[in-house]
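Only one chain is shown below, in structure tokens, and it's the form predicted alone.
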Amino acid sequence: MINSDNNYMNEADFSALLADVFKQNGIEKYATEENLHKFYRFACILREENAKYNLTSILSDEGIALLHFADSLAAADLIPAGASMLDVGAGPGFPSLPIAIVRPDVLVCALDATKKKTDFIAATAEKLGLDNVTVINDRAESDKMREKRESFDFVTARAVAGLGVICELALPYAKVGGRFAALKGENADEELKGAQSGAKKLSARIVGNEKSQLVYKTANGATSNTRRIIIFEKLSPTPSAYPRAYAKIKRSPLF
């Protein structure tokens, strides 16, 4: 079990940790001494700034390296070399943040309503040396992002909001020819129902669907949490109705 104390670990144990979920969960390549270095630092801001207010409920050693880091990587091996990457509802930089550790040649940018979150990653960009880092203190639906419709390779969206809402928020901002991957829990195939549908009012359609179970043993127990990611492609620019205002999006989602 993840263990909830405040008795963290120092950077040696953390980096041993943090690789050894990696391992786990085949993304070791991500463990290099510099990336182990930086996600150390990053879980230090972390718990920093959340005793001044709160961005995450899971600080733990074990809880951080496995589900905001190891489970923010999940589709770091899907974005093309080079990329332009949107992160939708950031939160407080996951999968944003991780994933511009890891791939210094994607220019991740993230888009969060809450001023407070958007601080805190650009501030956490500074302080970690991430130059591939750039932050929207906004909403998906608002006119003024209007402009960025179509601008982008890869368009992510972790934990957000229901499949029929997010993709609605998202789709429009992934270039024709790019992608959006939904990362979402064990509930997916509920919210897949209608998903392709629904996926073609916004011009694009599903052209992936997998899942994985994210997993870290130890000699007490192993603590587990089920990944579904669901990949969308933009076939054609998406109509300008979309996305509408947030109350109409969530009243009637398109499926």
Second form
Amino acid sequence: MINSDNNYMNEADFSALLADVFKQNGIEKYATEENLHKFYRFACILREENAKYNLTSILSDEGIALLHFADSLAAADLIPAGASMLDVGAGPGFPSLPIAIVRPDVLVCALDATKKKTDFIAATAEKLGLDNVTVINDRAESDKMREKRESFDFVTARAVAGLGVICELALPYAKVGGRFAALKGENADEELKGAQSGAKKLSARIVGNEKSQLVYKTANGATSNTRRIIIFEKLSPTPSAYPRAYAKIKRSPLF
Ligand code: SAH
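Can you swap the form predicted alone for the form predicted in complex with ligand SAH?
To see the whole picture, the full complex is given below, headed by that same chain.
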């Protein structure tokens, strides 16, 4: 059960909970002692900073363990060894920071339009001793971001915008042959209408569309969340007209 009181677990209990959540979701290999310690510290920092300014509404032990940490790792195994990764609209660092914790070989760049969020990510990465994290405080569609086009092996985005919008914001940054993983929820079927032809305009195609359940069962009951990972492969450079100005993208998404 996801509780919402303020009596948070100590490190030993949180680590045991997180290890159990990872096990129930087939990612127990990431539950090393060192990683569990970093995840516990990350949860503490998230709550501390959230008391000063709003970063997330999910703050309970189970909520953070399942809906932030385990969920962020949905795409962790899909990232090639030694890859460069861009997380578009990273917010307080999801999925970028959990991926940076469990994949020290991956160079993670977190992009967000809000400075307090990129500042939070940079400060948290430093406190956790993660030297594979950089941040960019900008909008994905800004002119300044043009220099980063076609330069990441792997691009992620979770909970940023509808699929048609986020594809236009994210796909220009994937290298040719690279991939974009859109982490979506239950309603992805609706968003997938016209996605293959929309992706084509951005010089990409859908190569994966996986539905799975994120689960956590306890003696008190079970929590389950449907998730969908839609994977795009970049076929050639995205035409320079994309991404368009944000107002245009919102007004007439490619799909
Ligand atoms: N990925 C995080 C945050 C989701 S909230 C998570 O799953 O928890 C969406 C975030 O996207 C916000 O922090 C917002 O600032 C950022 N964002 C929205 N549109 C953006 C754009 N065009 N460029 C960069 N960041 C954007």
